[in-house]
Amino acid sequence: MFTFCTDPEALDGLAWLACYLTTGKHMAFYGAFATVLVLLAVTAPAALAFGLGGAMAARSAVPPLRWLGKGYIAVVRGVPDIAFFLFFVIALDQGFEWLRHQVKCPDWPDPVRQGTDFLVCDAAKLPLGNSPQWVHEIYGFALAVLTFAIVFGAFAASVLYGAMRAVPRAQVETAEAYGMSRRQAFRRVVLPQMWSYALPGLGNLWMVLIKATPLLFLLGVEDIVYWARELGAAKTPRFSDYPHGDWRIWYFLALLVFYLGFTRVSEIAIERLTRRLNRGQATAAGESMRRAEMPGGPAA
């Protein structure tokens, strides 16, 4: 905050708004950005890992694995997002402390569910009573970034699971007719060029999990739409020393600012990894890239 803002009700115009904009809530809500920021970063490789592994496990020649891999993508996908946000997060949790309790409370005496209560003892609590409010922050955090991957990578699993299909048959019996093992071909040959099938999906993908970050704040983490809603809402001397009215709608403004920003720059991102992808590839994209390459402009 700046040195003139000592005394809020001496100031007015440009440097009333100057003081209110640099407020500790403000603070707060510029670092939610940067939340929703790091969520992405981390969500999005996490996602595509899992749903590398759904794919692979659904077109796995192991009856089990395949019907894991296929279960996982049916059932996640099958489940409404804000049902499995609500859900899965409290059962995730009481999951991870129900093991912490069966390996530092094995003498507790009491049944670990009493009705609609769950307790275990405080040593298996997470994260413990005595913990600082960021390690609440970062664990709540974390519950969130699984939640999504999880559920996003079964979606990505779907995607890989049709890309890997899509790459001709013919490419892989070559290979294998050149000695290559199974495994051999798909690591050399199905892997590479599944991607430039999958990505159309992907990139619908990403701008899903983009429109989904304000699920954040049903898991309770502190977002750009709680502190947008906040900070909005009208304010009264009695409450705050930056009374005003109800500006929710300047505030979710920019929102739509932020978001609209953001998955532009992703299209743009999107649409030349599109075309790095594609160069070269045997797919009809590729081959209408090849064609405008060629002297003279597109054969006819």
Given for the second form:
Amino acid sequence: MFTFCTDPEALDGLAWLACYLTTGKHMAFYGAFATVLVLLAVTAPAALAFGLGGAMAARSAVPPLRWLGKGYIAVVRGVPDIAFFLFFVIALDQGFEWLRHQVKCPDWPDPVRQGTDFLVCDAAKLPLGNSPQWVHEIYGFALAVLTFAIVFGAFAASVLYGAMRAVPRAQVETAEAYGMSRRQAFRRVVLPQMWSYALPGLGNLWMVLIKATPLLFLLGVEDIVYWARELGAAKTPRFSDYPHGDWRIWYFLALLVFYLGFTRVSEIAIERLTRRLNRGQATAAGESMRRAEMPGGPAA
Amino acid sequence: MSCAATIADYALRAVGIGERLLPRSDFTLCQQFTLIGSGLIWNVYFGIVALLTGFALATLVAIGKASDRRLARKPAEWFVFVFRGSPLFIQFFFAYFAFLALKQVAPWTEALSSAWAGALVVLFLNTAAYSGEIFYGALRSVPKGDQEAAEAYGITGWTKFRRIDWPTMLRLAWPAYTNEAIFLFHATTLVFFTGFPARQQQGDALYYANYFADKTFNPFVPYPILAGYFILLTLAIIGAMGLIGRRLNRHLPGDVARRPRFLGQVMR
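Form predicted alone done; form predicted together with the partner chain now:
Below: every chain and molecule of the assembly, starting with the one above.
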């Protein structure tokens, strides 16, 4: 990186460290933090979409749809999520390949599953065998996002389901009295109002989501845990210009501090958002804010 | 090989009793059920021991956090912040390498770098932080009237805490604590996927489920089996905690003593 880094042998102390921390692999390590942030940015709305779908299905008047929604919530919450993280990645991969296999190679003679092998025709491989490396990486990342969205969607669904039920019943009745259909009342009254009830649960879920991101490396994405293990492990002079002992404890300490900082910042942001959403609401929190803002009221 | 023979060979495989080698080919459904069930011994062990020891520390943390004295409050606050603010996964990694380093300095701590002791310490501290926060919240919502009534009868200090505050705190915290117990048991599956190595392929239920999924390249058999076991385990926890909850609420009129609800967050 720096010009004085050309000969690692001649360095010591801070100069050595400055050069060591700017090697290509370290740049990949710093980039992995961006991977985690991108995953969070993409997953949060995706999980919310799954959650909204799940919650609406669980509220549905059609029994099979309702059972599907409730079953989705109950099963995903009853089973450790790491099991789902390990399961979905191969299940989704095989599922997509099987679907493409059905479409692209309809006259394939052999069964797809032969003993312990899963075989699809070459045209159905995902990504295609001859595609460049970045396609493989994007595909792996997309699978990880989908997995996170399915798992956290169930938790979001249970939060949103509760929030939709917390919207005062009288309001829905009023809407219906004004001639709105069930669907209209849901879209115009329940949906805009439920957010202030859902926010504590969603905020909690966001914290849990942040703390689930180190599982990424289990899904085959080169994330910060992967690099911390790689870079921290003992390096011998034969393999590296910058040999050092087993430094994994320091790398994991850095990750620990990163996550502590990240969750702390999120906590503060969620607190602000809660205050903002509670303003003017006919709830205990909203009422106490109104009182606090009144002239001569109790100091907040 | 009949299913009964498989069960005899593998039922206690996870704790090192029975057949030494895992099946390598021609996996039967019976083998998968037996081995994954065998691994569940570890999940139950980690869960129960961490829950019982964590309970004691959690009470102390809650008292510390509610204390007026800065010297008691600050350590409790930092303890909760560190263990609730960082992923359990990273805590396991960090602890493993910290214990490896500790072993170099003090050889008597060698056991800590093995999963059965080291991971247990992490789970213990982790659950203590989460339950401590739950208990702290409950301690702060102990009704003022109850405390005044106790003081009016001359019950103060330690006696008041033991006979009024603590039981009321437990009663209020119980539904949330039930969730914490469920998620603790779910969190035990992380142990063998972190730095802590599985010695002689003795792992927990997820370890074996993952083994079968890797060998057969078919996730659709072992993971549903695992899911079934965990749903049963979750139901058992809800049942057991419900019994304790009913005992804690036995003096209240019927409708208040309803079963704790299963809500809340997932993993850390």
